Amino acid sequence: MNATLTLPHPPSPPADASVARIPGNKGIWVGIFCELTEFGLMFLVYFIARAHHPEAFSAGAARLSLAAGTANTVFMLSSSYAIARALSAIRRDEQRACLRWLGAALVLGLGYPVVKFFEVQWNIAQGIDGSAGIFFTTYYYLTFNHLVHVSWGILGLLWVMARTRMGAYSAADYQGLEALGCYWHATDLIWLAIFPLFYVLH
């Protein structure tokens, strides 16, 4: 008499496979890694910095322009905003629509670089710049990189754009876009971390 040993099958993948996947690619989680790890570092040196010289941080804040600040923080949630619009356009095979929300990030995430701009001028106005003390050097530290990975992005928004324009992705394929959306809003939470820290906390 033979004895028949039954195992339990595995349980059968989901239906919809898009929900166990990646968002983006592994690439840019790749990049967005190195970058929190680059600003998880200078942020270990502002509050080293600042537990070091807590007179020096809590002047600095007072002097640095609140209206900028927020300004920035409005353009760059205003932008994140549209990119998801714009990917919620793409998974509707919405082509056009989605276009004009990636145009509308573009227009927005520029806002950030043309305030960065007349902000600096201000401060150099007022006296404010890197050897003002150990804050306006950390201040400019932190918010120069940021404004480096901002400039980044907007590049990638630009190249996303023309892909989409020539019609590169669709409802079936859109890995490249929401590449670039995971990319913004990893450098958007990061500049929600660098506003309170400067322009708020005194």
Second form
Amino acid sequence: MNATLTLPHPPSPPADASVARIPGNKGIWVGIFCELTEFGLMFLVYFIARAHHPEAFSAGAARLSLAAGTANTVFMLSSSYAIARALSAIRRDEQRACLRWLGAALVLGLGYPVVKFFEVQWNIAQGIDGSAGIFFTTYYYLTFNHLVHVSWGILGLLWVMARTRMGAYSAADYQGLEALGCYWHATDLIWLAIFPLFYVLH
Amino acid sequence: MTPDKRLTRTWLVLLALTLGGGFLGESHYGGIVLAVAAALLVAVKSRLVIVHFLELNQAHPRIRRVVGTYFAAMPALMVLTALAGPQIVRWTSLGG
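In place of the form predicted on its own, the structure of the form predicted together with the partner chain is requested.
And the full complex, kicking off with our chain again.
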């Protein structure tokens, strides 16, 4: 009796490996998708509340500081740009330039909580706290949550700076640095959506 | 154009669009006109960040689709809320 042993074919590699590339690593994308889900739910609450209370939302934006919102957008975008330049530098194996760009990203990123601090002080002086109405309740809830995510990003930046200083990243391996970059850009994207909702639409 | 120059150009365009958003916030426009203009700004700015900073054009299609759809839905919801507020109220009210 003849027995034939057949082995399963190994899985074929993707036709174009670059198309299936995961920037950073899988773990950071689980975190980013959780962040998008969390803010997605809050955005839904915002839109439903806006539909139910159009007058409150129309009047609310004029009472917030557009200058603070614009400054924070500039800080977030500029910090994101600096991280993109840090990634570009490490791809050329330029560790010192990478560290300088990460330092710039940190300083610019720290501008966000500083502006937020003065903005909240200014709000409270105008009598705008979390109980000032539905618009301001959603504003504090969404923007404070975003501030928490920015804080995680700043801690991540410090970690990645320390690792870069220790020579952990190179043109051959910069996965951790790219993962932090992905998180920071995603947090920037969320702010780009928050900004018009509270500071522009009136 | 070098990748660094492309990044710098993208950043400058993003800053210019942000100032445009600030101008919209100060403008006398309101209602659907303001909602469409603000939504367009969000759509363009988020697309620039997704393509040039996050580099998702070279990423796994699932990541690209999820992030792309999310930041296309956001501006769409801004316009939808301005256009169909009463309808959204009907859909999201309990009881009659």
